[in-house]
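What follows is a single chain, given as structure tokens, in the form predicted on its own.
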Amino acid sequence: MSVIPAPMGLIAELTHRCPLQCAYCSNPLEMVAPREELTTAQWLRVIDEAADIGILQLHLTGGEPMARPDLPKIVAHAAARGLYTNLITSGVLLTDAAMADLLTTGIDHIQLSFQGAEASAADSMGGYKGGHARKLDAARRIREAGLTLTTNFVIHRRNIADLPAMLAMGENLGSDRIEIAHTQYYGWALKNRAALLPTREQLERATTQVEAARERLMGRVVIDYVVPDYYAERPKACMGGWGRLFIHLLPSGKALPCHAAETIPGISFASVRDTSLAEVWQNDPAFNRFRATGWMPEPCKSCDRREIDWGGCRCQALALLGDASATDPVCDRSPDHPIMAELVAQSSDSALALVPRRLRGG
């Protein structure tokens, strides 16, 4: 195979530890235990390898990446190697001291997540009393530090009615970017899909509200909007295409083309404990399994969009059809597309109890 261009970014799940227990989390049901995480020295070596192969961005996530006491060392090393470093955090651990450490070590951007605009409902979803107030303090610290602030609101059936209040809150916090992200149904979110997937009427109302906010805030605040695939007619190019733009590392060091790829049976994924990032990216059979278009079945193989959406999401095809090699059923050209309407019809009970995210299994 010819040399593959360097990935744009390394997505580093530093840990699956997190003070929150959000039922919409995309972390796997069986998460990595703290004793199985990469060490500080191993993460620093991985950062060196990332810089050496031309990776430009490091996205630090989890779990809650701030649960790692060595986070400042990791950020400092990434900055020294010239990587643009983005921290994706719940903010509940972003104290004055932690903020000072991040600034000293060279953090470039912080993306702050919220469970809603109203404290009691947000704290209930996160399972963390007082968490919403801590997040507001974190947003203030980020703005006072002069960093770009992205506020991320994950929406679902239980909080979508509060979307206007979320948009207003993001604006009032001084966000440079607001991300309104419908829940993506992997991991814990897939387990809780029946209680979280919004109705079509809710989705259409939310879309109208976002479009109005975009027009009102144009030139001042960027609003990203991620809709649930279940109502789409065309699939997204998941992660920009399998093995095209990103390497995703689990806390254990296992290297994946996307965060949910490990759910696909029959594929073994290399670990950076004993395989270099360069070797993973260029030669790992798992990364090459769904790369480009050679693997595609019909109708993908002859579709004029095959190098636009790259066949959609392999993990979604697995989750919904039991076959990671199938055309993503989100696509209306898929023979399995009618299943989407069936799933939407089944996911209509907001009274269902949610299963909270817990570190050791479902």
Contents of the next structure:
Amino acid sequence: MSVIPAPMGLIAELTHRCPLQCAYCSNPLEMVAPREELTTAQWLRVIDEAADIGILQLHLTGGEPMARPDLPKIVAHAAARGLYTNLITSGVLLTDAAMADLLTTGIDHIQLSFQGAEASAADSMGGYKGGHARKLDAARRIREAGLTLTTNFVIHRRNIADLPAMLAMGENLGSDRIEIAHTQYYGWALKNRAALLPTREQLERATTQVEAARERLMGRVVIDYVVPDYYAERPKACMGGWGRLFIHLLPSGKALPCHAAETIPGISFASVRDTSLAEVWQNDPAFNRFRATGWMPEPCKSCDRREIDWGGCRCQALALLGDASATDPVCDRSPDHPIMAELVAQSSDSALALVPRRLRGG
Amino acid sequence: MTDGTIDPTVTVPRFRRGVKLRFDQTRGNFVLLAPERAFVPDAIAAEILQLVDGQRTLTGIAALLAEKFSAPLEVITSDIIAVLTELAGRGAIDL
Ligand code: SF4
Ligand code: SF4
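Starting from the form predicted on its own shown above, please give the structure in the form predicted together with its partner chain.
Starting with the chain above, the whole complex follows.
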């Protein structure tokens, strides 16, 4: 039996708890309750297993990973095992005390997310009064500590007009890297898609603005730009290919090839509570289900791009076509591609109510 | 020094904040780890990067490699500038 090349990264959703309620959140509608979360000892064991199988980077996310009081312990353990540690946080819990704790752990990088450039709009999206101000404080603490700062802005129809202000803010905060990410339509964001998807004109303007900023900040700030699939002709290589680079762990310990994989019916996923990461990676049927190219239907099967984008995103094929093993309809070679234009046409400016992300009763 | 001028006897290359070089036991090669990215330097780049310590100048690095590989200093120096300029463009090195 052939050995699967080692994964590069472990994406650890430490908890689904979060003080914020962004309607564009890509967490699943069915979130993991706090009492189902892995314990500290279990996370430390998983990190050992990750280092042993050759994982190089640990991405700590959620929910809000800082809602776990054992976060510094987890980061320190990962750093001691040589993993590159990346904390993805909303920053509202990054107080002076929390920063001091984190600094003792050897953390490599913090990615701080903002809901906008201006406090009232940002706080209304996050559903957390004073959140924006706290994030600004968090950014200052990160810079004062001499750590690398990435500022992340998720953009959508309702805040895209503020993009130039966001870029300026990211620059003024002293970011090493600014990430401008169009909303990815999974989980809560999918539920709210009609109210969030920008128009093509908005998208084109945003792209031009990002390109201008890239030129202006060249050599000083790296700008990463995640485009919205819905207007593309080629799909994204979701996760760099199913079961090829990453393992994604839910707070409960369930191991997924992609964060939204649980939406796919008929697949069950192993848990790191009783299965080692090595076993999950090499042998779990869920990881093998859409690995490489053997599962592909036409037009992917005979397409020259099949090892570039790996047929796009399985969860998107499922969400939009009801079939996880179909070619991602974002691809214009897919017979189902016309559906994308219909979905775009359904989105509108009308006063559609956003459904805020909530842990219970959502 | 981000003004674009490189003087090998003065310019001190540094890893950009958040970028780390480490040896990857599993794959048997060096790897550069950066936020959201990882790249594998080729053998020559790996030799150079191991000598980037935030103290040595380009000439300082070149001298060590010229000795190690018994090669002319000028050739090594221009190789180093080429490799590090490329990595600077990818956001891994400050020159
Ligand atoms: S997107 Fe908003 S609600 Fe979702 S985890 Fe991040 S900060 Fe919390
Ligand atoms: S047909 Fe499949 S492999 Fe080819 S570009 Fe489209 S999604 Fe990618």
